[in-house]
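To begin, one chain is listed below as structure tokens, in the form predicted alone.
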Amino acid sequence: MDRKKFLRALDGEILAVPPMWLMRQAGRYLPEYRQTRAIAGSFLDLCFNPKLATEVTLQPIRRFGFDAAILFSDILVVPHALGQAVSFEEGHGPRLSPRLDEDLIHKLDHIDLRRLDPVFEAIELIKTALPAETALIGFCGAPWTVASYMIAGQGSRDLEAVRIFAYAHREAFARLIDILVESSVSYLLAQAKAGVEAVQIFDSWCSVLPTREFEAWCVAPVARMVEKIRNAAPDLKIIGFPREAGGNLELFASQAKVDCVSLGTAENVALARKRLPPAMALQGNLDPLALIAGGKALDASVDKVLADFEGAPFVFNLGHGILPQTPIEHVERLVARVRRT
């Protein structure tokens, strides 16, 4: 019983009151985060300042007492460590340059983890400051999602640029995915060495792909990552988040072999529970907009999620990240309702 509640759920244990954390729980909805962000300068400066990254990671733990903290960083630190220039423009999101083409992909080398030393230093600081019962989660982007930014140079809803590139230049794109698999594994293992106890692999943009491409660019790369991580760090727990995979969710779960599958907001939980192994831990999937709405709508939505996952090894979370306009009192109400306090 000394094992942390969050890790027990990932082990497959069914708990009467599920552990909980929220994606993007350290963020702009918190006034203390906004104050720290103003001190840091740019967003990447905040990610690469170990003391400030530690501070914002701990802020939601102090406020809400979540069962797990997630390292404050960004999935695009991997392209940064591969040599691509990364910046974040207020109101426009990330910008990466140069945009990758065939020639640049063939010139890519493996990741320089020294460029990410501040991240590992932050993990060590966070680990010493966390309450004994609170787990620490590390993360990275899945190869497909990270590649989409590296090819397009920015975010995109339909992912037209990367999808066309993957069709037209399959060999070059496969090489990019291979580099991202190896780089991401090295990055996550370094996070584990620094002190994280679980990692989440975010495939935020996998839902746009037909099944053949989903299997090639989403499932197979994550499966390779999981195998390599297990060989090197068998005790590290792995959460996969193939956001809104829908009909491809079973394919992901059966082949990727993660410890836990995180479900997006629109996933049919009843269908997922029928198709996924009953011993597999699940995570999710409250609509972040219900959290903004608050009141009786929030209560009903929380109760529905709890009922949907009853009897399963389960971690309560959102179906995607918490939004900046979320009222703090609604998060407090959410925590009280999940914990029945």
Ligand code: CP3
Given for the second form:
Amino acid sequence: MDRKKFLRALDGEILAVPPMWLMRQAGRYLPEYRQTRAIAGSFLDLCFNPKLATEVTLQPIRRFGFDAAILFSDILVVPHALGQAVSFEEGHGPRLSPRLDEDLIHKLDHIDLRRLDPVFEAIELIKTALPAETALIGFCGAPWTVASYMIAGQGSRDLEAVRIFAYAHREAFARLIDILVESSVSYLLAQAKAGVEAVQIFDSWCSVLPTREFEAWCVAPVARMVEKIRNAAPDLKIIGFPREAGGNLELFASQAKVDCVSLGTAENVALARKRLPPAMALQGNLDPLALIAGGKALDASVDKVLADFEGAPFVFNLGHGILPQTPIEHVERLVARVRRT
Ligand code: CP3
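So that was the form predicted alone. Now I'd like the form predicted together with the ligand, please.
Every component of the complex follows; first up is the chain already shown.
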């Protein structure tokens, strides 16, 4: 069978019409998602129900025919498998307890991957149901982003408490990052064994760090992950998403050795292209708000994104996740525009 278009772009091939998918493409902007979500019970019940997780993974593929599906799960299943209680409260985002302190970090043990068996089962089901041309992406959070939730117990502005903790308790924080490197690698390798063909490592909150800390807590841990993954699964494609890394993008790209760098909404694409290796695949970076605006403004934004990435190995995506208030017709318009249909 021909190699999937999405994987060809990650191999470094320049395609006339780029493959596309959208971050958070399964989710609340889809009425069929809201319906399945209501049946499932809690958000984690949905993540750990292989049949329902398969259903919501496939929903955006059925509707829009994207070139890649992303496994329906969450980055916070890793803290769950490390023994922290994780819940999602409507309108409040995630809550993790107890919040980690020095003592609890020293008591942390290896990840119990059996707690994530339903995820691997979902991957096997998704693989049997996906169209032959559609790739399957697995994912995890990068150590810094996941550690930030484990320490703050929730999302937080500027991650101040977490950054202070990383300075004040450097040894304990480094131990937490090490555990997350090991855990995330085992988790991604198990996803690959179950059938994902590419993985994305989400460092959603790396941009709050000064360069020296960025190097220690974002670049170095992801670089170690990539090295370990390559040794065990050389064919697995790896996308790094150091969201809004800006001036630190080059550092990330030169050391982390991912196949593709995903650019956040605010990145300067022209500058990024000058600084990153020309053969490196890029992904991004339509503003999710332009997708909400729709109409001619959306068309113009899409055209600019296509022009910005012209001549690069490229995967069309948003600069961050699709928002719940996004009208479905706007996504249809976007797909038609990118594919020129
Ligand atoms: O992309 C996809 O469609 C796959 C599924 C996916 C989810 N979360 C489902 C989800 C992926 C790839 C994620 C990643 C994720 N989760 C990130 C990194 C990407 C990013 O957006 O920066 C982060 C930081 C999280 C943590 C998280 N999960 C938060 C902060 C929240 C609450 C905010 C919100 O959008 O409600 C979640 C919950 C979550 N994860 C939902 C979905 C569909 C919404 C919960 C629901 O449906 O009740």
